[in-house]
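Consider the single chain below, provided in structure tokens and representing the form predicted on its own.
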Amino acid sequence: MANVAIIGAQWGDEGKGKIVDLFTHDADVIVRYQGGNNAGHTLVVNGKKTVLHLVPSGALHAEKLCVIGNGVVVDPEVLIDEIRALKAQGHLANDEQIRISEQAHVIMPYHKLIDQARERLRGEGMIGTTGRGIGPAYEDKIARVGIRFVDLLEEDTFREKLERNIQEKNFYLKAILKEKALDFDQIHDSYCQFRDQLKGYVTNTGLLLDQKIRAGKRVLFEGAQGTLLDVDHGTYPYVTSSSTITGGACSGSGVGPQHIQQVIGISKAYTTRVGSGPFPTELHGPEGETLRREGAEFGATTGRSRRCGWFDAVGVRHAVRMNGMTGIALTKLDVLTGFKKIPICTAYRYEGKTIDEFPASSKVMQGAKPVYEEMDGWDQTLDNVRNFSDLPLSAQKYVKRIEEVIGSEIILVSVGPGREQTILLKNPFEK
């Protein structure tokens, strides 16, 4: 028996939603531990697509406990709409199935307005945020002026904090960002309504998780974004505002590291990125367009088209090391069908030097050129393949070579968006 963390091994959008949904069958509790509704996890079950932004991907399974941890920043209006939509589809029938950390921070209207105004003022230097207020909410958390759910539940505390924040934010909005001031009463009244709708879900989730683990329940920790967007270890400043790595699973859920036995990285068989920032293997021609089209590479949260490129083993090796990954789930192998040759980036070149490890320097990353080795492609469709030995030989060799260059075994291969379109080589809950 093991508790398992699912971590993105690239720049996000690796297909974590499908993999979490798949492994939820063997879990009792699913925990979302960082990020906000800037994440979008797409699940396809029986041909029906569901996109989740805040509720853990285990919501599609009856009787699974879904926990939104303290490391998540929550837009209450978005969460209410998401819960309502899931209930309309027959999910989350039992209100005991979802719990929100009392220590999770609340995204406020001024967070979203600041986020959008800053991106507008950055112009060509924009980071590429979703404009949903995630970064400013984390800023307030670190500045110790954020509003948590426990504060929202206490009317006097909420009013006091909101009055102070509105005064400060309105000055910043008007004087610096040239935006209109926000109205205290309007925000206060709407958030009181959100409080009334969500208060039944709020609890001490760190304690709850400890109780479940001590009772022998299996916990699945669900990350958002990816390792290369980690605020400390990603392509700073083109990163998200939270810790996307395994350490974030502990701090963002209130669970000690000894309780996570397996760390599974999710990686596409190629590479994508949304928004700005360096991307050494990016393709700008017809091959990139083919990957985008065949992989339906459009953001689940923003709808923006994703930048596409060949598999970057330098970045994934970095993710394997940073997270202590015990295995990799390789997704979208089917998208590569039809390419005669498929390059794998095994290193970078910068100013005449070969770089084997992921550089911290933004300047180096911007100027890095990929060092490729080519693998033979295949023409056979993979949609109905369910055993690794039934893959075309060149596809098998491609997967095995990726194992070698990233230094981690591949425990799962996804050959389509559906839950059933999966080759499972090893179940991390049974290790």
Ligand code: IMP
Given for the second form:
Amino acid sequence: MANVAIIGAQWGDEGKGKIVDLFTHDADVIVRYQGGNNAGHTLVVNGKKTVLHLVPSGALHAEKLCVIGNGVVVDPEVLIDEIRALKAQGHLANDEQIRISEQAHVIMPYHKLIDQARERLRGEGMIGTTGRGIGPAYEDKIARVGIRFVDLLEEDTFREKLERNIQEKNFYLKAILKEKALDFDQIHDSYCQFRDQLKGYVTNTGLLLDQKIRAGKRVLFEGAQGTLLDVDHGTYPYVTSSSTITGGACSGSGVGPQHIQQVIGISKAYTTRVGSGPFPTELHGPEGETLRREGAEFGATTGRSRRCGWFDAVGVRHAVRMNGMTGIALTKLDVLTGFKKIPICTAYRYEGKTIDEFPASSKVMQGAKPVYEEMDGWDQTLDNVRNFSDLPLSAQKYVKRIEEVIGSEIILVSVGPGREQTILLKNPFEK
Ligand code: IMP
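Could I see the form predicted in complex with this ligand next, after the form predicted on its own?
Below: every chain and molecule of the assembly, starting with the one above.
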């Protein structure tokens, strides 16, 4: 019996929603440990689409406990709306099903305002953030001025912290960002209402998880974004502000590393990215358009169209090593149907040198050119394939070659958005 972490191996949007939902059947507890409502996980169940931003994907299964860990930054208004929408669909009948860490930080209106104003001022050099206040909320956490749920719950602590923060942020907003000042009373009143609606969910989730693990319950750690957006190991500064990797699952949930036995990376059979930043295999012509159209590559959170390109083994290899991945779920293989040739990027070229490892330098990464190995494509639709051996031979070879160049076993291949459109080769929970 294993506890499993599911982590994006690329720049996010790898199809984690579907895979987490699939493995949720084998888990008792599902934990979000980083990020916030910058994430968007699309689940398609019985043809019905549900997009979750904050609530862990287990919410669609009545008996699964959903934990929002201490490493998550929570916009309370968004969480309340999401819970309300899920309840309206008949989910979350039992309020005990969702638990929020008392140590999770709260996203405040000034975080969103600062995020958006900074992006406007950056102009060409913008990061392309989701504008949800994620970065500024994590900044406050690290600067030790953030407001946690436990602070929000204590009336005097909340008032004191908010007063101090509003004073500082208003100065910054007006003098530096040329924005209007925010009103203390308005924010205080609305956040007191949010507190009243959410306080029943707030608890010591680290302790709760420990109790569940001791009781033999199986935990699924649900990553958001992806390894290449990790604040340390991604394409800095074009990254998100949290630790998206396995290590982040421990610090962001308060669970020790010995309790995570399996780490499953999710990777598309090609590559996408939203927002700015280097992307060596990006396709700017008709092939990129085809991937976008066939893969419906539009953001679940912001609706932005995703940049598309060929599979980048340098990035995924880096993710395999950085996370200690024990297996990879390869998603959206069906989208590649119809291409005569499918290149795999196995290395980069920069100033006459071949680079096999993911470079730390933003300059090198921006100038890196992909070294491709061409694989044969296939024409058959894969939508109804349920066994690996029923895949066209060239699709099998493509998957096997990816396995070799990234140095990790592929344990699942996804051939469509539906739960049933899956070729499961190994179940990590049954290790
Ligand atoms: P932030 O997380 O809103 O600060 O955005 C920082 C970068 O991460 C931007 O390039 C975003 O487009 C990207 N990003 C954030 N969340 C996601 C996600 O869930 N999927 C893909 N990219 C994301």
